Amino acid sequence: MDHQAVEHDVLVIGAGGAGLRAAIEAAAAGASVGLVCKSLLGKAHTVMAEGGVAAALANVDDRDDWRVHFADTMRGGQYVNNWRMAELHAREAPARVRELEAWGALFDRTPDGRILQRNFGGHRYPRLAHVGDRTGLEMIRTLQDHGVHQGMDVHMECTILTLLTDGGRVAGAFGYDRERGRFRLFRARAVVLATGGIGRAYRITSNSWEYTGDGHALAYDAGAELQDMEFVQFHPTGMVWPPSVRGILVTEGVRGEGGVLRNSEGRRFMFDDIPENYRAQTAASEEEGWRYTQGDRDARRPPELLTRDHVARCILREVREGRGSPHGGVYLDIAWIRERLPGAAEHIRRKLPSMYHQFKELAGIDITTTPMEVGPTTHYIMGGIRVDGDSQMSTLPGLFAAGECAAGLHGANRLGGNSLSDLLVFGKRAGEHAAAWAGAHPPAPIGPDQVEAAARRALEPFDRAGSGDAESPYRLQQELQGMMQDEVGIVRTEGQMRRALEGLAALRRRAARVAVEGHREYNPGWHAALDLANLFTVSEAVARSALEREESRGGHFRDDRPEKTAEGATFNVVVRRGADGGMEVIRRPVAPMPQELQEVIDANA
């Protein structure tokens, strides 16, 4: 088949705030880079991540530290997480986020100049560096314009479609550009996966259309292993109104300058059910929650800013219980600090200039005045890739991951604004090694076989075109998109996952009958068509993962087995492709942790 090839030592797969430091990281080493982005360049899914990003720089209080970090993340994962991995990210993300600062970041400041730091769910002190509500926007801009300096080839509105490999290592990937349909061929020494998550797999999502599990899917059909794919986290507040808008984010950050959270009979809800390891962390009333948004350091933190799994189930309950809002969400209610704020209208429109704007145009409300009706959307997934604490490489020699798609930092439970602190110490951790590997290895060939099988996979769906029980792309995607919300969504039984492997097992059988009309030139059909072997990929891998693990803990909550079990914290859910082609499951035991780490946990308890 024709197609475009060409070289690189390092070869970064997304272009998003990971993709982007592990581009800037391995071009300064000296490697050779190509990064290529599904998008626009600039239009990665980091743009839409707004509260800000968590490091221990201890510029609002002098109390915080690495070490409270890393135990709040080890805590908020419920200790299933990959210790080396949040012991790193807690020492070395005040470090990224000074030298983001040093490339041109403008930060939110405190009257002393000092970058300033806002409250946030999981989080015992104010820690999250922003710039009002539109932090991933300016990380993105400040991480390009430093990037373009480094020496770097863009390729983008390109999908891979597949990793090529040579004797159980990397050799390479083969794509096509969305725009013409031209296949490409890129040989590379490594190969660095920074692809997002799996969000398009659900049906109410925050997240952007690239969000359909490439990364996840290309390392496990190319043999690396993906963990923990049970813990999905839905961000308690999306937007629920208009229907054209369900799902987009309504940052963290509208609780974290005091928003509170009320049901239909205006009472805050969120009061009635404190887990027993946040209770002493927990404001006992609604007037210590407003002193600790307002910086009082004895104050404890309002319950709406306790972790995203635990919020989220609040909200089902409310709705399920008939306390709802007429849309079926709940009142994220900001515009009540100005019963005790002097201009609290323009505090908010400063604080929260995205959230005001995004209101106002999409659903006509103003929320210096009115409650906002939000509710549950799928927003990101603990699991991905699994990969070494330090180098950041999978367990297929030189392939490595960063960011979203790569699993251990988070363990059972994402804390807000981790996300962005993450792309910068692993984005950067996966270039520099990524860049080592290239430099200590040579490149390997690629058979042609491997890139004529893949390039006639993609053109299959047109050889269907005319048949008469031809499948649409987008009607199997839209049913898989239900089936997932409903089945293995925020609350989960074993009979609704058992009833959604089953599904997917038709919808597959379904997908092999395809088919799409015209040509490969601007055919959004076909990239449909080929979006969809990823979505079931990791559907399947999520399914099977949550009937693995047999309690509940962090993002997976299953109501016929609603308690935490001791045994649960003692492994993690490892899927891989089997010898026989399925999809094989096995637990694979936590690493144990050495004892001066465990002292940290036990002295910030």
Contents of the next structure:
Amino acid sequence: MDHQAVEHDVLVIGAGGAGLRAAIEAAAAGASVGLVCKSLLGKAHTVMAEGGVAAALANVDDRDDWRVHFADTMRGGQYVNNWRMAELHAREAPARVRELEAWGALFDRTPDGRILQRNFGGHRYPRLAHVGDRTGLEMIRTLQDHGVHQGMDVHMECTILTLLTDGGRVAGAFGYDRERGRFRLFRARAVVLATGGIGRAYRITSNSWEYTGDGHALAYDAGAELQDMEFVQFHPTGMVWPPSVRGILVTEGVRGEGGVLRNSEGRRFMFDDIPENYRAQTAASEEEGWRYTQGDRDARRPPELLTRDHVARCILREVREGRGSPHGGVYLDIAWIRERLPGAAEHIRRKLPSMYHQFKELAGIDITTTPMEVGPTTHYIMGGIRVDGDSQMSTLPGLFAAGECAAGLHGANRLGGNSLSDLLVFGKRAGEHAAAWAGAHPPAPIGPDQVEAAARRALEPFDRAGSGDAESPYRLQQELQGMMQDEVGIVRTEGQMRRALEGLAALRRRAARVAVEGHREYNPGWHAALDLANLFTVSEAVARSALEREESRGGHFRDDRPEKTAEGATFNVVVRRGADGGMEVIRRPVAPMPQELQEVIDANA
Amino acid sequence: MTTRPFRIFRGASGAGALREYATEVSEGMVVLDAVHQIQAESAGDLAVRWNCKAGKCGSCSAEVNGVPRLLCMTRLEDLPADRPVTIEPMRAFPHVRDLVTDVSWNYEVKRQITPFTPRPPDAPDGTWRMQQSDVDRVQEFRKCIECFLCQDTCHVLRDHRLHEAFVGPRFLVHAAALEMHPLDVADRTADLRKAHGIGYCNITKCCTTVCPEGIRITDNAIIPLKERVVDALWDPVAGLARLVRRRT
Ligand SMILES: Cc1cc2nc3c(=O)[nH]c(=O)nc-3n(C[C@H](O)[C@H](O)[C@H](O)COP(=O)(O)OP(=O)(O)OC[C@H]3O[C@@H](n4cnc5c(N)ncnc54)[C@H](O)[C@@H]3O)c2cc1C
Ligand code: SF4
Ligand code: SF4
Ligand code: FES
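Form predicted on its own done, so how does the form predicted in complex with the partner chain look?
Below is the entire complex, every chain and molecule, led by the chain shown above.
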């Protein structure tokens, strides 16, 4: 079938923070680099990040260093993290953030002129470098503007449909350009996946249309292993009203600046349930919590800043027990700080400009005077492509992964701010190692059959146009989202997950009849039809992994097994395509941690 | 729930017409929601570009009732209820299909602007010191989400089609962010004057009016840049602006 072909040493799929950073590094190593993205350059999900990027710069509190950051990350992840990644991340994040400054990023400043850092959930000290509440924009623009001058070919609005392999290693990728609907073949010695998350598998989500789990599914289909897919992060604070904005994120920065959660009775319910392992670090009174948000080094953090999984479940409990707000959320109140702070309204507008704007424009609410209504929203997937901690190579030779689509760093729960730093640290590593791999391996041949088959599959929905039992891709996507939301959401049971698996099988059968009308040029119906297969793969991976983990840990909470087990800390759940084409679930032991790192954790308990 | 009428431009490469649609609307809906609903109900192949649906990525730029806007930040309640909502693609760029235009020219223009060039680090650890007051002004420019609505509205590009000679307000903001960056040492004034065509801007301020980020494009970026490159003979508008300001 007709297609254009290009060749690169390293092909990076995805142009968010991870992909851009990887492409910059691979180009710096002298590789010829192609960068592909589904949207326009600079529009990837990274642009939406608000709160900040975590790095132990110790600019605000000199007690911070990589060890504390490492211990915080492991505690947040409930010790099923890839400890090597957690170590590298904590050690290298400061250099990666400073490098952004050298490339033109302008972070908010401390009084002595250095990069300012703010408090965030699960981080012991103020650690998040930020620019108001638009840190992701600053980061992606800096990387983009720097990157386009480093010599790389950018293929915008181009969607990869399948990875091409040869004898157990990666050989390239195949996709189509949105604008014209023409097929494209990319030959490459090494491929880096940096495609982000899977949030579009759920109805209520902070994620954009791009988050259909493409990278996860591409890797899985090519034979690589996925890990930790049961760990989905539901962010505690998304907008709940009006209906059309349900799910849009309300940054944790609101709570970092002193915002508090209350139920319909006006009670700060987060004080009612503080997990044992965080008790020593949590404020004993509202007064102490307030002092913490205002930078008092001797105060402990308010319970609103406990880990996201916990806060999300507490909100769910309030709503279920009838103490929610009128539209099924709870109240997040930052306006109250005017009791404590002169000029509070101005302060809020300066510290949280996009939140102010978002509520004003979309909900008609002024957050400097009125509490917001918030509730949990699907936000992030800790699970992803299983990689080597140092090189980011997946279990398929020549295939690398970085950023949200890779697994390991965050374990069972990600701390806020640890994603942006993840993108920088492991984007760089993936780029570096992919370039080295490309230098050491000749291009692999690509059989024409693989390409033909992929093209034919992609065009099938057009062939079915007009047939009597045709299914609409939009409709199937909505049904899938509703089902995942209801059955594999914040709180799960075995029965629900079995229902979800049956539901998935039924949806897959119907998807075989998906039809689209019209032409190939910028046809969103066609794109939605092509995304479906990926959504099914990642949804199945989430449900099967969640079934396998018979305990509750981090982002994975089972109503029928609410306790954490000792055994649960000893393995990661891995899925891969079995010989029969079905999904195989395996447990892989967590590698034993070196003594030095264990000591770091003990010293920072 | 009420049903509202819409008129949406359908067609490819500039050829096409407004088509009538109707869909049910509920409280708080934005124009993009309506477009999606129409897509799912009766126009599966209706092309529209979007990503974040939260006003953060600048993808969903189009013209609503003739005004350049973000579809995801335009509430239906804020539009007159007595007539259909008209949605058309941006005019300043080549049309692709339906509501989608080819904005690649913007990316090419940006590459031609001299990139960030920092002075040597201030501290032995390779870092710099800057006060918040030094970065405030540039942070305003860096809020830009590259929606290109200002480009769409600027008559130099929209009506006079001077894309070859003038970079447009977005890239004057970009140049201003670099020129006023506390660490940057490159000089872009010669380029601004010649290659980037800053003289074509006659300070109509239309760009400032449409900017969804509220960037004071003309006052804070373009006029100060004009002053940097100024030569009253060559750019009478800037010369005049300077005169007026000196008097007040
Ligand atoms: C609203 C919001 C706020 C957040 N705030 C923070 C925060 O404050 N701090 C923090 O650390 N984290 C935050 N996060 C999380 C963080 O932003 C993301 O996890 C991170 O940006 C993901 O980056 P990435 O590089 O992995 O992928 P992305 O930035 O999502 O980029 C994915 C790229 O892959 C491309 N792509 C996907 N599929 C394909 C395909 N099939 N073919 C070609 N290209 C493809 C896309 O086009 C895109 O370019 C936030 C997330 C959201 C949604
Ligand atoms: S002020 Fe200048 S750049 Fe802005 S719209 Fe008017 S002419 Fe164009
Ligand atoms: S300056 Fe404003 S209008 Fe222009 S591209 Fe940037 S955000 Fe959009
Ligand atoms: S979709 Fe991102 S700005 Fe509208």
